[in-house]
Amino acid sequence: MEEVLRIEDLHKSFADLAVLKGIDLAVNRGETIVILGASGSGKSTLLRCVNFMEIPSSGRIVMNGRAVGRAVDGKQTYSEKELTRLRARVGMVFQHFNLFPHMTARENVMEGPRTVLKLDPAECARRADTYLDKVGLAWKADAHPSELSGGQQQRIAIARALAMEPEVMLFDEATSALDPELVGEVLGTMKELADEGMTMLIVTHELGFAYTVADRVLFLSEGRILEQGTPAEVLTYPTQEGTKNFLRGHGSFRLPEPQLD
């Protein structure tokens, strides 16, 4: 398979906090990988460190055989219009949806391909139209955040970040601040991106989604990936015991019931 990404020995600390020690991880083009751990355990870092919101204390990113900066003395640095075109290519989507208030759906969904990639009005508008469309909310064009559910502001963001036609998506615990019954429709999304064959890292919790959708789930544990293989291998049959004390604390993961010959 083709590789996407790789991450190269990552470390990332906070003054004196470390909290990536060590991350290797390929990712191969049209995988989705779960990455599961505590809170604390470095996922949303490991994410941010992938498009650069968090500048890495030591490691590489290397996107397309190509790393990511430039060694000096031993340290990558790493210029601004750089970073600029990789985050062009790394799509991310938050906790929080961050939508501009004061703009309709479809200006949110123009704005990266506007400002960013400096399109023409013509292209910006038919992304946001093809991408609306995508996350089933087109007849939501012209709706502004407050006249939404956090369901359909969720599925907005994840339009905005494919407007960018990035090569790969991020996903941070994107719908832990939704309400229970509004979690499913963001979930049906991103199972519809997986299934399309887009490059996904998704920080999550929801177990069963892992189960079915990810080809491969990690499971972070103090800044080091503790274990690592199928849903079926890490979810079932986990190997560490921090891995399963993690999911006894998920006592409401079923998993699909066994199919009878």
Given for the second form:
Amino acid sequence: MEEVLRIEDLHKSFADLAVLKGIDLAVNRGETIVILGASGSGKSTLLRCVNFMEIPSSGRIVMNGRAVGRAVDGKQTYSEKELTRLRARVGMVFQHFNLFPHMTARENVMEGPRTVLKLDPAECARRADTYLDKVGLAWKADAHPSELSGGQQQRIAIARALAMEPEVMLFDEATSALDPELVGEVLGTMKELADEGMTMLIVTHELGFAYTVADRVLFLSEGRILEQGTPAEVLTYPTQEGTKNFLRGHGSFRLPEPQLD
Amino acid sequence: MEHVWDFSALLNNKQLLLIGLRNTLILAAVCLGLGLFFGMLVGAARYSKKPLLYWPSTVFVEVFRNTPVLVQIMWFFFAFPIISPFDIDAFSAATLGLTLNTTAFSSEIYRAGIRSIERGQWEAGKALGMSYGEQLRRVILPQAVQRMLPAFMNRAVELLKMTSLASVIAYPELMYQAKIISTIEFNPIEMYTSVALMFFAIVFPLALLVQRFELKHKAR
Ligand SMILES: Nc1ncnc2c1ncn2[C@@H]1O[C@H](COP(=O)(O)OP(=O)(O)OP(=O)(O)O)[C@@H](O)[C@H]1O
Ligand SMILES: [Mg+2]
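For the form predicted in complex with the partner chain instead of the form predicted alone, what are the coordinates?
Let us now look at the entire complex, which starts with that chain.
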């Protein structure tokens, strides 16, 4: 198995608040990893360190076998240029979509290839068509975000990230801001990506989704990985008290599964 | 006292008035252009975390926002030449005063406009791999400028009216020309009435435009 991403002894503090306290994780190509944990356990911070929306306090991120940054006196230092290049290779999907409201759906999807990758117009157009089609919204290409439902907006946001043809996709509670009836279509899109072999790190509270789609489930607690394994291992036969408590508090685990197709 | 309105002297001095009108428009346009440009830079400096950019720009803005433009113009015309090696003509002094004033106010408009864009927009651009400049240019400014437009047009309205202050240092804009004509022709009533009407004719449509814009913006 080919390793795409490795997180080594990652620490992150905000002022004197230690949020991540030593995360080690190796992610294989095509793997879908779901990250669970209570509010404030550091899930978002972990994702945001992977694409350097936050700069790790210590530790290393290794992409395709190469560490990001340079070690100076035993500490990683980063150049802004290297970080923007890295971010272009990692897709991120936000809870609140964050589509660009002054652009149409199509322009949103084309923006990365155009401004960041500086691809020629024909290739930008090809990618826009490909990825709008992939999320099933080619027919909404000329709509502005304000004319789309939340679910559609999130699928456009996924297409926008995919158009960069990233190595890894990060999803931070991509369905938490959606009305319940719109959650299914976004989870469906995410499942398709997983099935096609996209490497994904997903923070979600949809345990049904975690159970059926994840290759591996991590349970994060107070900035550490408390427990990890297959969905069955973590969700059905948890060994740690913290995981058990979390699952007990999660009645939604027993709700019917969303329609994924 | 009965006043007999007589606008004939106006027509005799049409040429002088037109020169005044032209100079008013030139002064306003130059100061608006320069003020909006420098305002962007000063606004960006006030957005900066670097103290060397933040503090001077902040002091600049506060000084020029909190002193009368008339004082600024007089200062540049009468005081500045004494402490500096340059001579300064009326146009330059007026331009300096009005430009710096417009810079100070418009920098605040830029700042507030950029502030008004949610953090998620910056983040989305950043996550795509955009540099800071690309985030600003492609994502933030296109949205912010739309919100700033009414405020900028208000600035233009204010600026047009403020140009009349340049008459105190003998810059031959509309107001100064009117003063000259009225002392020659002894017709201050007709003269200043006409000047008021001319300003109104220029400024009012602009003000209406601003109002329409603001209404449209609220409706969205
Ligand atoms: N930029 C920041 N500055 C200061 N503190 C922060 C910052 N970002 C996160 N934190 C703090 O770090 C801790 C972990 O936050 P994080 O967002 O990673 O948690 P989370 O597991 O994603 O929680 P949630 O489920 O509520 O989204 C919280 O206490 C949060 O207040
Ligand atoms: Mg979070």
